[in-house]
Every structure is written in structure tokens, then in C-alpha cells.
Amino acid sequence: MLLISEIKLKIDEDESILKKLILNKLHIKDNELLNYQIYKKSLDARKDAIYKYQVLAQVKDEKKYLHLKNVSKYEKPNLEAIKIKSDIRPIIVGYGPSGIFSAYRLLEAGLKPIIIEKGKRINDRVKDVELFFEKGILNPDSNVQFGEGGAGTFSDAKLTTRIKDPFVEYILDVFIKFGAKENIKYIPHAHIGTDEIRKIIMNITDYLINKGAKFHFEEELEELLLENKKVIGIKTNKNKYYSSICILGVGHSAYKTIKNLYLQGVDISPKDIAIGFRVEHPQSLIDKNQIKGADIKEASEYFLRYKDEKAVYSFCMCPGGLVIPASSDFNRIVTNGMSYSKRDSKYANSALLVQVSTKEFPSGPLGGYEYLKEYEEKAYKISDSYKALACNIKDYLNNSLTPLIFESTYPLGTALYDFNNFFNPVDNEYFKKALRYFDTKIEGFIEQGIMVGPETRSSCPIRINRDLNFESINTKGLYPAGEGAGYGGGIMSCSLDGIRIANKIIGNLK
């Protein structure tokens, strides 16, 4: 197989102009040309906004073609699991990206694992999330952070990573393999939306039921059972199961569970987070800016990072969507981002979050739930209900107070607040100085843009510490995994980081 790269197209042309470009390229004719897919899709707007692609071609004899400019081999590589008998079958806590692709690898290699959820299957748990927003009635163990799919299952699906890895392919064919389109492996900045992104995980689950996984929803751990500092299984709150390897999957919000695995002596140390809130725009204003007036009909998106002693940036943007109530405890305010898959809404949301270092937890390895807590019960004694701070940002700016220029999509509605009484007046400063450097790279940022809080779930703020073998590093057995372990920011890094563990545990028992 050849790659080609550097092959461009106008944003009016249609992709069926590819097979062309890449016969004029090669010097063939038609049919030499045995097979080819797009690779890669960019978008240059930096001038005459262009489409820019890397495909992949089978032609004969390749040889004769790799003299060629940006053309080179092309070797997919082999990540099919090792095959392995055991009688061991390995328990996986939480089902969020980090446990759906351990389990999911697990099978693949002749394991078959036992699944415990706390949380709800999707269809229930839906039913659950739109009584939320509807009505504000929480349920506590079945919510946007807790049940089938995890958090990612309420959110804009975003399929990007930093992470250079052969795994990255693969997860992305697994999505594809149970309904996501093929075009997300090649165009940039890939989502699914909330929509699509919860039938392709219940068909998952229901395909590793049928491979022989065995699933426990609505059923939460409370604590390991060990034997000389070894895993030998776990109690839940309805029954014990008995395993000497247990992968923690749990998500960032898993309080709970992470104080009963520390008061049980498991090792855990205070990570950094963010803390921040929403901003919400036109979408037609982000269009405008990013794009330079190309006749693009995707939503567009933005990244935006101010750097000083803290940093302030732009987190989760999710063109075309949502800004949503996400609390998983009674009495308390946290808020996130979702898009469906058409992305249609007329607005634009993102995190804007400041660094918080473990300097400024209360002491103690669990003191950056404690500081979360503090703001969001905050939150709610300003509001006196689910609904969400907000202001302008103009206002903010001003340190005034004005009715909101439109109104949120937040479904619960708003409270009117002056954020500078919120934050402390290092980060109200921070957080200024940045918005109005936004401003510089957004024209409009300030003053057609809304702030909704606060936003205080980005990361979890601890890590389970784990060694090279991705064991705790004190309790054999254990692995601890995604995001709520401190290992993931997003379902890609998650999912690489249950594969890993996965692949460690298969080499292991080989």
C-alpha cells in the first residue's frame, strides 16, 4: 500500500476527484489503480481555504513509485491479540472508555471478564438524564458521570489525541465496526456526538455479552478483598466476586470509591487539575472568525491557551451544542459540554479553565475533592437550585451586571451572578487578562459571548500511583486506569490506557 500525501482539493470539489489526482499523480491509467481510501483530511484556511488529504493506494508493482514526492510505503500494522487460555477471569470496575477496551481486548485474547457498573444501562440511564435537565431531579448513581459508556457518553464523543499510537487506528476500526462512520479516521478533529456514540456502546456491550463478558450494572464496589496486600477480589454492595487481577476504570467523579480504596492503604498522591466555567457564542461568530468566510458547512471549532504564571485555555469545545447540568452529588453544581452529532445548535460552547496546583488543596492526598466541593456546593447555596451562575463577559470584565445578551442552553434555566465574587482574585485576574487576549484572536469574544458555571470536572484530582506494569504500586493486582486513576484526559487516552493494561495483563498470563 502507498501513502500520498499533499493531495489538495477546494472546498467546492467533490472527493470523487481524489481517484484523478491520484492517477495524475502516479503516472497510471485507470486501471492500475487496484484500490484506495482516504488516510488523512485537513483543512487549510490560512489563505484560499483548501482541503488537504493523505491517501491510501494499491496499485502493482509499488516499488516503481516510491522515487516519488510524499509518496512512501505503507504498512498497517498487526495488533491482533495473543491468544490465551486461562481460568482467571479479571475483574473490570467502572465501564467508561477505560474498562469498555480493556474488556474489549481482554475477549479478544480468550478472557472472559466479570463487569461491574455503578451506574445504569443507556437506555435507563437516559431516562434518568432528561429527568435531570427537565425537571432537576437528580438521581445520584445513575447521571451524566455515572453508568453504560461513562462520561464520554453524555459529551461531544471527540476522537482526538496527542498520543501517537498504533492503538489510536485500532479503536477508532472498533467504533466503526459497531456503526460509527468511516470518516473518522481521516477528518480532522473526529466526534460522534452523544447521539450516535450511545447505540455504538450498548452494541459493544451487548457484543461482549454475547463473546461471554458477564455485566453487573447498577452495582457499585465498596472495597477490595486482599490478602497479604494482594488482590484476591472485590465486595460490592449486592455480592462478592473473586479475581486476583482487578482493573479500576472508575471516572473522575467515583469520590466514593477512590476515599474506601484509600482507607484501605492503596496508594494515592493529589494531581494538578482546572477549575473555570463555560463561555458560549454564536456559532455564526466562531464560523466567521476561524474560517475567513470559506463556504465550510461543518460547525468550527476553536483552541485557545493564554500563558502566564497560570494558564488559562480553552477545553472540550463543542461546536453546535450544549452546555449541560452534569452533577452527580445532591446540592451541588458542575457543568460540561455536548453536541449531537450534527452539531446543529445555533451556539458554540467551551471550557475556559485556570490551573490549579495540589498547593492550594486542603492537605491530604484526597484534598482536591474537598476544594471541588467547596465550589460547587457554592455554586448551588448562590443559586438555591440546579441552575447554572451566569453573566457576560463583558460584565465580568466591567465588574457590572447586566441581563444575559441571549440566553443560555443550559436547560435549567440561569441565576445572574457576578463571577468576580466567585473565584478567588488571583484567578478572577488570570482569567481576565486571558479573555481579553482571546478577544485578540476571536474578535467578538467579549462582547457576543455568555459565561456559564462553573465548570470543575475536567480532571480528576488524584492519581492511584501504578508501576511500569501498570500494578499499584503497593496492592498486586490492582491496575488502575483512565481518568478517574489519573492515567486519561478523554475517551481516546482513556481507551489506549485500558488496552495497555489489556495487552500487560494478556503478556502476562501468556
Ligand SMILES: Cc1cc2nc3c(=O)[nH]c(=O)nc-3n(C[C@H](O)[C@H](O)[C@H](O)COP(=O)(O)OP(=O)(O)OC[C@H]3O[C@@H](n4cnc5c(N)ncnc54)[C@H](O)[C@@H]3O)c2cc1C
Given for the second form:
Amino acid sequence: MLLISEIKLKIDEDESILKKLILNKLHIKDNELLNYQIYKKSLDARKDAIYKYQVLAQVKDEKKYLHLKNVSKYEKPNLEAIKIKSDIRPIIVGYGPSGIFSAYRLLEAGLKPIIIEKGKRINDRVKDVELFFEKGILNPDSNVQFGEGGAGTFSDAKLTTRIKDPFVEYILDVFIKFGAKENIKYIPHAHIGTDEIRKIIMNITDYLINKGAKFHFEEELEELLLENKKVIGIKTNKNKYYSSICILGVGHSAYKTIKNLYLQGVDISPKDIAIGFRVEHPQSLIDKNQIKGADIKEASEYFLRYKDEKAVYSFCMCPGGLVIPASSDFNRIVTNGMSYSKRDSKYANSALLVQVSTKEFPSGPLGGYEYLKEYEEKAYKISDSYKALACNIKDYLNNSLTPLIFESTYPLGTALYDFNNFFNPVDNEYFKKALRYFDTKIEGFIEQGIMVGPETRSSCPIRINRDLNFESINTKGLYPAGEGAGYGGGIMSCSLDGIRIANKIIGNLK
Ligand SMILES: Cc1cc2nc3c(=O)[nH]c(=O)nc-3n(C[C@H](O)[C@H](O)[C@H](O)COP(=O)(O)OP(=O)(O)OC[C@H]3O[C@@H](n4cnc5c(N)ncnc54)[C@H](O)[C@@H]3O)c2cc1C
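Would you generate the structure of this protein in the form predicted together with the named molecule, following the form predicted on its own above?
The complete assembly is shown below, putting the previous chain first.
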């Protein structure tokens, strides 16, 4: 294959023109181009907005074209798993991205994992989540955080990652195989949307079941079965399972499980986190600022960062999305964001977070969970319900409080509250400086925005320490995975972590 870069199209030009541009670039005739596909597409909105493409082209006698500018050879890496003959059935606890992809990869190698997931399958989980969104009735075992697909199931399903690894493409190929659009492989900041990712995850689960994985939904890990500090199995609330391998991908909200493991002696350290709130703006304001009048159909996004001793940054932006209640514990408020595949709500939202160091936590490896709990409970006490706290950004900056300039998309409604009384004075100062700075980047950011919060679950406050073999440093056979173990933040990085662990296990068994 040839990789051809720097092919440019005007915003309103049809992608079918690409073929002609490839033929021109290589100086070949139609019948000499055997095949082509888009490899990457990016928007350059600096002046006159254009799309830039990289394409893969299949031609005879590729060498003839390698001297041309912006033409190079492309070889897809062979990522096929080695086939293993072993009776070992690895246990996977938690069926979020890290659990899904470790299971997928293990099965490719011929190992048939046993998967324990405390939440429900998606169709039942959706009913629980809707009940919470509509009536504020929370099921602590089945919610936005817990259930088939893990925390990203009710999300924008953004697939952004800065990690360079051939398995990034492998993950995207899996999503495509089970129903995602081809373009997630080449458009920048691709997203799938909550409606589509749900279907894709259900398809993957059915496939894994057909291939021999054994699932136990609505079953929760309680403790590890250990012998001489080695895993020999696990005990759940319903059963015992025996295996020398346990991949633990329980996500950042599994405090109860992490505490049990800590009490069993698993080595855990506290980790820096971030807290904050969601900002919401009319999507039209963001579009106007980001694409400067170009006729672009997709809802546009932003990435903002204010550098100071404690950085403040935007996180998990959901263009055309909703702010959602993401609690998994009674009487605690947690906000997050979600979009449908069309990203067609009239509002953009994003978390704005300030860094929090472990020094600010109560002492002990699990102090970060206490720190977060305090904020989540405080919000619930103020609102006396699962209504989120909210105020206008301009009021927050002026220490005043007036009715919201528009109603938040948060489905349970909001309680008007001055966030100056919520965060500590130091963090308030950083947030205010950052908001003023962001207003210089996106005109109207202050005047036309509201704050909704708190946002507390953007990163996990612990790390389960592991060695180069990806095993816990003091509990052999335990493979901590993904966000809840401190090794990922987001769908792609956690999926990748699951694959890396599976690859290690496969390599050790071969
Ligand atoms: C609302 C929301 C929106 C998000 N949006 C995005 C986005 O657009 N893009 C992105 O990249 N990331 C997003 N994220 C983050 C992303 O979802 C997570 O980083 C990712 O899901 C973490 O994967 P994981 O496998 O480590 O854990 P999780 O996905 O958290 O999965 C852990 C699973 O373990 C289960 N579990 C917990 N304890 C036990 C136990 N004791 N026994 C058995 N099972 C247990 C849970 O039920 C859960 O299903 C979002 C998160 C949320 C909450």
C-alpha cells in the first residue's frame, strides 16, 4: 500500500473527488488504481477552512511511486494473537473497556475467560439508568458507572487518545467489526455516541459468548482467594471461581471492592486527581468561535487549558450533548457528559477541572475516595436531592447569584447555588483565572455559559501498583487493569491496557 499525504479538499467538495486527486498525484489511469481508502482526515480551520486527507492507495509496482513527494510505503502491522493450548480460564472482573478488550484478546489466543460483572446487561441497565434520570431513583449496582460496557456506555464515546500504539487501530477495527462506522478510523476526535456504543457492546458480548467466554452478570467480586500471596481464585457474592489469573478492571467508582482488596493486603498508592464542574454553552456559540463561519455540519468542540501551579483544563467535551447524573452511591451528586451519535442537542458541555494533588487528601492510600465523597455528599446536602448545583459563570466571577440564563440539560433539574461556597478558596481562584482566560479564546464563554456540578469522577484516586509483567507487585496472578487501577482514563487507553495485559498473559503461557 502507498500512503499519500497532504491531499486537500474544500469544505463543500465531495469525497468522491479524492480518487481523481490520487490519480493525478501518481500520474496513473483509473484502471491502475486497484483500491483506495481514507487513512486520516483533519480539518484545518485556520483561514479558509479545508479538509486534509491521508489516503492509502493500492497500485501495481508500488516502488515506482515512492520518489514522489508525500508518498510513502504503508504496511499494516500483523497483530494476530499467538494460539495457546492451556486449560487455564483467566477470570476478568469488570466488563468495561479494559475487561472487554482483555477478554477479546484472550479469546483470540484460544483462552476462554470467565467474566464477572456486578451490573446488568445493557437492556436492563438502560431501564435503571432511565429511572434515575427521570425520577431520581438510583440503583447502586446498575447505573451510569456499573453494568455491561462499563462507564463509557452512557457517554459521548469519544475515541480520543494520544497514545501511539498499533493496537489503537486494532481497537477501532473491533468497534467497526461490531457496528461502528468506518470513519472512526480516520476522522479526528472520532466519537460513537451512547446510542451506537450500546449496540456495539451488546454485539461484542454476544460474540464473546459464542466464542466460549462465560459471563456472570449481576455478580460482584468480594475477595480474592489467595495462597502464599498468589491468586488461586475469587469469591463473589454468589460463588467461588478458581484460576491463577485474575484481571481486575473494576473502574474508578468501585471503592467498596478496592477497599476489600486493600484490607487483603494488595499494594495500593494514592494518585493525583482533578475536580470541578461542567460548563454548558449554546452549541451555536462554540461553532461560531471554532469554525469561524465555515459551513461545517458537525457540532464543534474545544480543548482549553490554563497553566498555573494548579492547571485548569476542559475534559471530556460533549458537543451537542447532555450533562447527566452519574452517581453510583446513594445521596451523592456526580455530574458527567453524554452525547448521542448525532450530537444534535442545542448545547455543548465540558468538564472544567482543577488538579488536586494527593497532599490535599485525607491520609492513607484510599484518602482520595474520602476527598471525593465529601464533595459529592456536600452537593447532595445542599440540593437535598439529586438535582445538580448550578449557577451562571458570570455570577460565579462576580460573587452574585441570579437565575440561570438557560436551563441546563441535566435531566433531574438544578439547584441554584454559588460555587464560591462549594470549592475551597484556592481552587475558586484558579477556576476564575482560567474562566477569564478561556473567555479570551472563546468569546462569550463567560457571558453565555452556566456551571453545573460537581464533576468528581474524571480520574481514579488510587493506583494498584504493578510490575513489568502487569501483575500486582505483591499479589501474584492479580492483573490490575484500566482506570480503576490507575492505568487509563478513557475508552481507548483502558481498552489498550486490557489488551496489553492479555498480550502479557498470552506471552507467559506460550
Ligand atoms: C458518563 C461518562 C462519560 C464518559 N465519556 C467518555 C468518552 O466520551 N470517551 C472516553 O474515552 N471516556 C469516557 N468516559 C470514561 C470511560 O468511560 C472510562 O475511562 C472507561 O470506561 C474505564 O474503563 P475501565 O474498563 O477501566 O472501567 P469501567 O468502564 O468503569 O468498568 C468497570 C466495570 O467493573 C464493574 N465492577 C465494579 N466493581 C465490581 C466488582 N466488585 N465485581 C464485578 N464487577 C465490578 C462495574 O460494574 C463496571 O461495569 C466516560 C465516563 C463516564 C462515567
